[in-house]
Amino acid sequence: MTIHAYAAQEIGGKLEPFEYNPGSLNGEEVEIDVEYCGICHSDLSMLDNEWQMSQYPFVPGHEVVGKIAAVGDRVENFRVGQTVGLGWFANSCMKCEWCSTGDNNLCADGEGTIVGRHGGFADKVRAHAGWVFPLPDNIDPAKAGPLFCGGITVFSPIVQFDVKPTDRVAVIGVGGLGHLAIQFLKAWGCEVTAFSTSPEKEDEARKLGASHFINVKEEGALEAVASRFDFIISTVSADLDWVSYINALRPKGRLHIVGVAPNPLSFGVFPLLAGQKQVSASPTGSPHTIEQMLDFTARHGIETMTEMFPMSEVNAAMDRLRNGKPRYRIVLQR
């Protein structure tokens, strides 16, 4: 069989039609008849090889929502026609102590969806069943696809550190995660904080369910928040005050962070140590919590915040997400 694909060639090259034989398929595999792919900032790291583990041709693509087209004859769980979503990670060794304790998605033999794999800016894609999760009915599969990045990195800290409802949280940066953990956490029961760089996204940070928003821009506006929060999350790729969001924790807080700052953090050890503070950092999510956070999104009618371009234009999508321009997920449509 063909599989028809967008790839580029060489670093940061142009997306362009491609296509390639998968082979046959594995017995623990599913091929998913793709019909909406997000894109994720994750897609532009890797188009250019920020990351130096790209491999080319390049299909990028993990935020896939589709149709189950064939299931391999060991798995069991899927049916010919499901609607289904896949994430970051297409594989995983399914035996070693990280997989057999749910935590699959720290496997270090993982293998990630476009990496070392043609992803999902295509017709079809593949992946081992235990990373392939059925869409609940009332998740609208034209916005679900940046739920299997985007979504489940920031609902997962939420999870694993275990925030508390009578929390007090922050959200720094109202973007493509933070649109979403802002609305995660509301849901969860937290008092919302949304710091931004941006005063003009106030009014959708707080119809998102935000309680507060700081423009950080303005002077002494972290001094002004220092000691308040339980639970900070960083969804920007951007290096930051680091020291001033430290102190904005209250004893025993946590600064987690999940967009990937671009030097080394420099912090001192003493306001972490006095304070019994805690900084932090995580991937997407494992299997489980992926379920956990679908069910989540279904009970309490979470939806991304999404732009539809038609896969037939995916150098215009890639083109408006470099530029910084979407609001706040791009999601193709095959």
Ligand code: NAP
Given for the second form:
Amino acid sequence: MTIHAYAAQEIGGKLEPFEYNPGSLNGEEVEIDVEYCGICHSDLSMLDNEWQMSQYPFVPGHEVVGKIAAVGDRVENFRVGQTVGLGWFANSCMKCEWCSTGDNNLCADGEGTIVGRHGGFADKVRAHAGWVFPLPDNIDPAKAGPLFCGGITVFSPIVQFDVKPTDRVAVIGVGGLGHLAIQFLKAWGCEVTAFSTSPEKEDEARKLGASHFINVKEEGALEAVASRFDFIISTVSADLDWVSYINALRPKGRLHIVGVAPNPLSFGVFPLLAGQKQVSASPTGSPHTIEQMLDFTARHGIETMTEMFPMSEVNAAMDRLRNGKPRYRIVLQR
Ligand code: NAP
Ligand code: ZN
Ligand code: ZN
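Having seen the form predicted alone, please provide the structure of the form predicted together with this ligand.
Zooming out: every chain and molecule, the one shown earlier first.
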């Protein structure tokens, strides 16, 4: 059996056709016929080995939607032909303290779909059945892939940190994650502010649910919203003026970081201490929270705004992401 994929042979390399033999299917795994795969900024960071954990040949792709092609002999909850999704995690130990209490995304032995494994820019991909999820009928498969990484990453903190409908919240960065965060938080009942470096995104951010749009490049923009928010989520893959965002929190507020800033965060104790504020971060979300996110998405008619590319044009799609152009998530179609 041969899987046909797109791989880079070196750091930052072009993605080229690549075939591999995955061996026999593990008893607890399923094989998915990939139909769609979103492109997350993490695919780009991994391609460039920014996090020093990439292996080459490197096959990106961890926002997969497709149909079950085969099930391992110990898998009972999936049937061939069923439409499913797969995100950042493809496996976890299923036995540790965290896995056995439902926080599998915190497992020390968790395996990323594109970390030491070959991902979803391919005709097929495999994963442990515990990290694969049936797609609800009322979610469009062509737009669903990004929910399984981008979507759950911004939905999980809302649940973990008990964000309330009465909260005033803000989303930093209107990109793949950010445009879903705005929609989730709006549907949750919050008053949502978008912080962006791209004033041309204002109209769309408002349509997605932002009541306020702040161009952070404007002088004094952050100072003007001091002590405003209960919860701020950063979805930006760059270093930010962290102290200004901490100052934009109300007492007991939380700055939650899911975007991977390249450098260590730096701020004194006092900006946190005075208002008893918190700074935190989190990896995607748990299997149960993914199911809750899919249910919430379907119920509120939340949709990823997508740009479709044929998988054969994956390099053009990656370049577009590198240049910050997508509105707001590119999805590859096989
Ligand atoms: P994306 O589509 O590229 O969106 C990022 C947004 O950040 C951009 O649209 C832009 O929004 C803003 N931005 C970009 N460069 C900036 C800069 N220099 N200064 C300020 N803002 C900037 O990326 P994504 O796929 O949403 O991923 C975002 C981050 O989350 C990445 O670091 C990714 O690796 C990480 N991630 C983490 C997890 C997790 O588990 N924690 C999961 C998935 C992704 P504006 O134009 O509005 O400014
Ligand atoms: Zn991702
Ligand atoms: Zn575990």
